[in-house]
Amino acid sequence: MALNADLHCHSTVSDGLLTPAALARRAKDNGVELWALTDHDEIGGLAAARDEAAALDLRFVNGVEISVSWGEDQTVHIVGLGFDAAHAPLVEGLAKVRGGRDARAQHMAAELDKVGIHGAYEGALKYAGNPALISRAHFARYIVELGHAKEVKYVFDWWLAKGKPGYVAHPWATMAEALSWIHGGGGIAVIAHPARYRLSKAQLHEMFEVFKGLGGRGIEVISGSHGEDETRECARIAREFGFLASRASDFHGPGESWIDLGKLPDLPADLTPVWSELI
């Protein structure tokens, strides 16, 4: 039987609904055998997650999801796994990336105000709790609260994705910076949910080439936001580039995610799982 690994989820330290400790308990209850917490541009929850996982006899690896600017106004996400959380360039780099979130949030709120969604900054901050952590997911929860959408997972396509009223571009880390931080800390870099990016096949191929050239090792083949066709395509890409394959729910909380922690299909048997180099 394949290892039940789930190497991508979010806690209240970024835009998740559960604390790191509560996520550890949910992962254990759901049969997860290897778990990573991957908050957005933030590693402040890792110690609590690690401690609770140890108490539950759940294998844990450090994780983070880094926001990366790519091409013309495109954001991609790079998951780092198995790094040293005390690696100074990583800690400092993530702090710099987070530093732009509050200004972006205020700009997003101003744009949403123009289309009749008022008080969005204060509403989103109520969910985030910290201006440095405020994200689109917090705005999405406020938009649901106002009754403009029934569920958070549907808000983005109407309000917050590129080309929509509340979308605001922002300069994040570069691909080279993100990978240097991860690799400098002894970790493995993985492209998160590659089927989600609005890039052409040629643009995706270029991104994979650059990522591999910078030492990137893996992609999420199994993701909570991938359908069966997308999973097959990501498996094909992993074979073409020789990438390690990751398995990841991208769980944010009950009622907000496409799939629960650990409730994922297995990786294709011919792919090398990323955890073969983590445990």
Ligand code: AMP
The other form holds:
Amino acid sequence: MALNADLHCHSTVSDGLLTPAALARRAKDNGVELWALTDHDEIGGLAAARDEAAALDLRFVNGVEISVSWGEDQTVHIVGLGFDAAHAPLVEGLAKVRGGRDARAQHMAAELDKVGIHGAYEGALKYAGNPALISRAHFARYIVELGHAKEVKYVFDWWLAKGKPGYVAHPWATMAEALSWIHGGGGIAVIAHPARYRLSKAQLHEMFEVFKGLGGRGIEVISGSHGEDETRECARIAREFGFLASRASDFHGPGESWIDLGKLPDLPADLTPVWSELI
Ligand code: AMP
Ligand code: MN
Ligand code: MN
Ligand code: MN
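Okay, that one was the form predicted alone. Can I see the form predicted in complex with the named molecule too?
Below, the chain from earlier opens the complete complex, with every other chain and molecule after it.
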């Protein structure tokens, strides 16, 4: 039996619906044997997650999902695993990345106001709690609350994806910065949900080369946001580039995610799991 590892999820410390401790309990209940919490651009939930995981005898590694600007106004997510959470450049770098979220959110709200979605900054902030962590997921919850969409997953294509009224371009970290913060802290960098980016095959290939050149080691092969064909393609990429393979639900909360914690297919047996380097 392959290890039930789930190395990607979100708590209330970013745009998830459950606290770090509640996620630890859910992971344990779902049979997860190795778990990482990977909030967006924030590591403030790791201590609570680690404490609860220890109490439950659940193996835990530090995680984070860093927002990275790539190419012409694309955003790529890099998951860091197994780093020292006290590594100062990581702590400071993440604070800088988060620092841009509040102004971006105000700009998004101004654009949404023009198309009849009023009060979106206050509405989203109500869900986020902290302006430094406000994300499109919080805007999506507010837009559902207003009745413009039935579920969060339907909001993006109408209002928040690139090219839609509430989308605002934003400079995140560079790939080199994100990887230097993770590697400086002794961690492993993994490209999150590679099939989700709006990049051509050639552009994706270039990104994998740059990532690998900067010391990036892994990609998510099994992801809550990958279909079967996408999983096959990511497995092929892992073989081509010699990447370690990760298994990642990207769970945000009950009713808001495609896949629950730990309820994922196994990695293809010939791939080397990223956790071979973590445990
Ligand atoms: P942000 O970091 O503010 O750009 O927000 C990105 C977050 O929005 C992602 O981490 C997801 O939680 C959510 N998200 C983005 N696209 C979608 C989508 N198509 N369906 C559901 N959630 C999405
Ligand atoms: Mn998210
Ligand atoms: Mn992501
Ligand atoms: Mn995620």
